[in-house]
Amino acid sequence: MDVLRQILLVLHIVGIGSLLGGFLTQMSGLRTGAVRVVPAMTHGALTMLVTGAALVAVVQSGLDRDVDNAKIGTKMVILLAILLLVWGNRTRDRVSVSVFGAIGALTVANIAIAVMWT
């Protein structure tokens, strides 16, 4: 179980790169306005909640370790923003400043919560 645990939490770091990294790549273009959702936000934020759910499913299910629900729903409600967020603007050519800015302040405020909340 714990090499399973291991793979997910690698694959669930692998997600969070894919949504951040497709947001940092367009960086350059707030300045423009000149930004749109990637599919690599759009698959990266997918693959976090698959890889996620199956993460807190393997723990509860036989590792000596807890939860921490109160954690687990914060950062399940701003992933289902996140996801919100890219799928609803996934086709689009531009996406507002204001809206692409909130995918990647919600995307930090994820890994925050995931390294400080102890």
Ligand code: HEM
Given for the second form:
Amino acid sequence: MDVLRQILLVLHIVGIGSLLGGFLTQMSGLRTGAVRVVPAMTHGALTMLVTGAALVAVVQSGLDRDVDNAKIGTKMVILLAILLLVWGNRTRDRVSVSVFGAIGALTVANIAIAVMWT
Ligand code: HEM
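With the form predicted alone already on screen, would you show the form predicted in complex with the ligand?
All chains and molecules follow, beginning with the one already shown.
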């Protein structure tokens, strides 16, 4: 079961890479406002949700410990906000700089929560 948790955690990190990486590819356009939500961001956000939910199931049912419900709940709420923003804007040619900045800030906030909340 621990191998399954490790595999899911690797995919969870791949999801972060895709979400944040997609955001970073657009940053050069921030000055001109020519930024858009790229598929790597929607796919990354969905990967975070699916692997995160699977991690909760594996850790709670297969391993002899609980997850930190407050931490996971906070990450979940923030990720749902990210998903609303990326999904709702995925077909637009341009996204407002404030919406785009919010996606990046929420993503970095979730990384900080994952690492610093002990
Ligand atoms: C952008 C959003 C997210 C980021 C950046 C993120 C990041 C991380 C990182 C870096 C870890 C490894 C460190 C740790 O064990 O805490 C982790 C673990 C984990 N994440 Fe996430 N996560 C996100 C969203 C989610 C969501 C939405 C869920 C639940 C639905 C979730 C569930 C979990 C679980 C269960 C673990 C393993 C915790 C444990 O072994 O006790 N994550 N996440």
